[in-house]
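Here you get one chain, nothing else, as structure tokens; it is the form predicted alone.
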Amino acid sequence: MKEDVSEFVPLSTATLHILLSLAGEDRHGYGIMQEVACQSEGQYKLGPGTLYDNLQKLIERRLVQPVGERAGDEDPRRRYYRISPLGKAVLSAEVERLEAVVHEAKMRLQPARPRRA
């Protein structure tokens, strides 16, 4: 049974930006925060108190899961998470409800055309 994941959506920024960079692979906190760095070319940072609160909630909600720490890091404290499947279908419904926000927009910023007579 597929989950409904209307309820999810629109995410928050932090919220998109996080599992965007969980979407490609398992990352600890700091690596999520530069992750996000780079995928918004600087323009969205995130700080610990964000991250790890917005962490706390998408793991309530089932959106990501923690992995713990991962066999051969150099630190042992660093917790990895992960995306979860249904942090990946809610990820693929923002995506899809952003991309017809974007279409309308292009739609609605085109110059009028003349009308015919």
Contents of the next structure:
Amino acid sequence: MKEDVSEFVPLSTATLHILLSLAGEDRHGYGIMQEVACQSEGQYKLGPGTLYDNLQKLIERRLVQPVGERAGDEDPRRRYYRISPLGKAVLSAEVERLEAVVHEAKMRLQPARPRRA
Amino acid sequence: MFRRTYVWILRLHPRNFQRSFAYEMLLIFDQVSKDQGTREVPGNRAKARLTEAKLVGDGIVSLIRQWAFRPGFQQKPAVAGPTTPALDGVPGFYMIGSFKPRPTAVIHGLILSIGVLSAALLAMKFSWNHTGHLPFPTLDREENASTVEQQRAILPTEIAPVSHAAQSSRGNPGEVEGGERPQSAAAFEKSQRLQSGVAWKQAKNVADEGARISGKPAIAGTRLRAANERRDDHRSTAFPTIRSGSPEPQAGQPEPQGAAGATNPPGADGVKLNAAERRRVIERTIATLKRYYFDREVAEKTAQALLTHESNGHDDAATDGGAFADVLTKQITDASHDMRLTLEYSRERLPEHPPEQTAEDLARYRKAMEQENCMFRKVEILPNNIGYLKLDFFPDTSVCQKTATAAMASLNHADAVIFDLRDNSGGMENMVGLIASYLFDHPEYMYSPRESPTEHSWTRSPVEGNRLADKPVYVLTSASTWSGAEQFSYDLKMLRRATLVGERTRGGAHASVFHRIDDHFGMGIPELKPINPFGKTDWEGTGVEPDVKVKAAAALETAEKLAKNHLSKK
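For comparison with the form predicted alone, produce the structure of the form predicted together with the partner chain.
Then the entire complex follows, led off by the chain already shown.
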């Protein structure tokens, strides 16, 4: 049964960035922090406290799942996280929502074009 | 420090959060610190510190957030499984139970914590200013009946040369010209010099003991220069060898007899030490060494070495007292690796009990010091407002505190201070500490190899009204700078409080105490194991290396330039 993703959106900035960072590949906590900083070109930085608070919530809501440790990692005890199918669906929904927001914003911010009544 | 704080913050998180994420958060802390650059690179250090501080702040926010706003997550861990190992060997993140304190309890706890913290800070502030008055445990000292006797032997000799000093041609209370004295005084003074060189130490316990015995304050030191001039430069003894200053035997003058024993008074020339007499000296040397040396194991080893050398006939060639003392000293230092251990020989009979210190002695010492302005040779302000103090001796504070205080007060408004110790032959540790007190804003430990740490080992900083505590300090040294002056230089250098300019110092720590073995032989023995907070070695035999090496004659000019440059950069 496909879950209703609408209850998850809109996402907070931190949640959005975390899900986005996990969209491409599984990452550990520090990897997520680095990816988030990279995505936002350094404008948005997550502290570990915020990161794990959000991860805690995401895991609780089953948007993210821990996938355990990796043998080849620098620290073999470091846990990796993976976005779940539900998480991907939520991310997609959030992106769609944002697209609509952006579209709407662009529409409204164009001064030459008269607004609809 | 930040990491430790961070660990504790993590430990205070709710139990389930700890189990799930604390270890990973700490890993991130370490990784971020590492990525910020190594601590060894000075530029990155502050940056890394700032990052760590930010992480600690993030941890505190997280702590509040988890306890205050995430009650639902406290019931079960977000991530199952035993994933959190112990940190630093401490079973880390399951110490706080998963309970949520009542808000009122948190507020009460907060108020209580602030109260306790404030009280602790006040106590620290108070103790910071009063550490000098706290009792400090002294090192174990060999307790035996002869200790008091030994101390008695120390004190009177310390004052004796003053009488000569007052009469000496240069009027210097420290200087004694042997040739100007009547022959009848020579033997006794020689023995005094032999003893005074080592007995220079004025530990509080020694001084107090001396005062207790004699009923007079203990005074020491003015014979140092006399001792200097008699000292064999090639030897790293803790006290001057008398042989170098002894007149050669003259016809008709009493010459020590080889045996040098109490039963063998000095007689006619030509008598040499025979095997039995050497044996007796060795036995007494061993007994004295074992009795007083602080390291019994080394004493035992050295004793064995001496006996082996003797049985192998290595001492046979030494038939003269001085040569025999040299041979034994070498054997002792080879076996013990302690250059402060020395055997000394006196041609004249060593007195069993040095004369008692008298009120006249004390008065003479005081008068001589007053005449010499307590050896404060020059106190002036040089161009660029650089204070200059030439001090040739560190006299006892019981006599010269006023002079010292006045001298330092006249430098109080200087922008930098130069201490000229190029002609300083040492002196009393209490004066070293007194002058150093002006150079710190908190009590600082002044290490001395001669003494166990006592409350007097700390400077009496801060000095009220003093403005020199943060001013640049330069100490001028020469190859003549000796003993207590070396302590002043060494400690300020090691504490990074002064820049030493000039030559390597002479190298006399004087950590030994003289022990009379018999009528003609005595030993210098360090009785305390020095605990050097700056490293294993002090300046005994090696001197103190200056920071800026120049000829002594050019030291003042160089220091002035350094001070001027330093001040112009401000």
